[in-house]
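Encoded as structure tokens, the following chain is the form predicted on its own, with no partner shown.
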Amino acid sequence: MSKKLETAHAGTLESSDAFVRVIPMDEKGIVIELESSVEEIYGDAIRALILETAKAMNVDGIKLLVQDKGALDYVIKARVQTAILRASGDVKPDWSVLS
């Protein structure tokens, strides 16, 4: 994906959700910013969960602001596909990038 991407964001700060917020920055690489009411035992692995998903879809510049709230790994995984392809503005994405 080498669009010049937008700030956008996905999903809600309900329990059981994930708010993601895409922010596109001048430097290379992604940077993830966590907050999680299970970051303790799981956060090492939601921001795996969260680059993997990011890096899957090509995107780079990008800060990804991600407020978990106790989410299933498919519920931040969308989250994390709905946010990015706003912020690129796609309306017809790449569907064997989101499997």
Contents of the next structure:
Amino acid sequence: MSKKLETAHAGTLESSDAFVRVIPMDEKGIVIELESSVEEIYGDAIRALILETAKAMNVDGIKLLVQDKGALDYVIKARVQTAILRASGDVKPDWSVLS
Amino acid sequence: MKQKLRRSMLFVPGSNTGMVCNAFIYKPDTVMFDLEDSVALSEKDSARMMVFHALQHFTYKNIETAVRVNPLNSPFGLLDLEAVIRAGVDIIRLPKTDTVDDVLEMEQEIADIENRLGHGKKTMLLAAIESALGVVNAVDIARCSKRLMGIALGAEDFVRDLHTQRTKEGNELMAARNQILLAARAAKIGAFDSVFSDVKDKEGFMHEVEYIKGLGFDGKSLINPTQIPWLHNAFAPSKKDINWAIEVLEAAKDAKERGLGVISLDGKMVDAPVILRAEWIMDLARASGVLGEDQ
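For comparison with the form predicted on its own, provide the form predicted in complex with the partner chain.
Then the entire complex follows, led off by the chain already shown.
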């Protein structure tokens, strides 16, 4: 994804959901800040999932702020993907990289 | 061919994460994710993405799934189709079906996507009839596509089109229900009734269910899981029906074992439609919990 990213968000703070904010950074890399109700048990796994999801979309130079309220993996993935697509202004996603 | 049970089709707003994740727990016959009217314009993209992933999750592998997509003439319809067909949905619910062309256009778009994906799945179609024009055209609509597994009444929009409102008696829906049912039966596809919106009114709901069951509908759309057991109980066959079905199937089995071409029960001929009816009653009895799965 070579487009310039804007700040964007997706999701809610309701139980079983996650709220994801995308903030573009000047430097390269993907920074993840996670708050999770299940941080102690699943924190590392959730961070790995967020990173893998963002990398698959070929983004760089972003900070992902994720507030997880006990969401299933696919919910976190869907929220991260939606937030990144919104940040890129991409309305026709490449579904083959989102599975 | 054996018919699939579709007594309950539970609407699940695609933007409601809790419901999307948990709807399978309530065991409706079909989970119907909604990307249309229950989803705000600003959340169309996020609901589509959520449903795309839910459809692929193992919790929805053993339950029939449908998605009510946005109309093709909106900016969202084709995007919805691309996502949910790729994710393997079983049925596309086509909203606001007024004419045969509406179905054929949707059928063509689905076929194009399936061909491009090459995944070999043939997605079914459910046409929702929600206007006077749709009801008038119901017979042609029901017969126009091999993908159509049924037609459904969308009562809320329909009564608006009639310039009236829904009542407990349902007289305003009488003509539409009869027309949709006849059209579906003539085309040998399913007929599905509209939602009953007042979740607290069990008596009113049961009255409506008995009525549409008596007319011959296969099932009903629901907006609340509370209504699922009520609906399934209402569709459960009676003990008399089950005993009759058991006798028919035993007579059929006996005739087969003895190599007899003609099956008779109490001096009456039993033909293929009667056997199918008996199997249908047994399926209903098992699905309703009246009989065990192994009976």
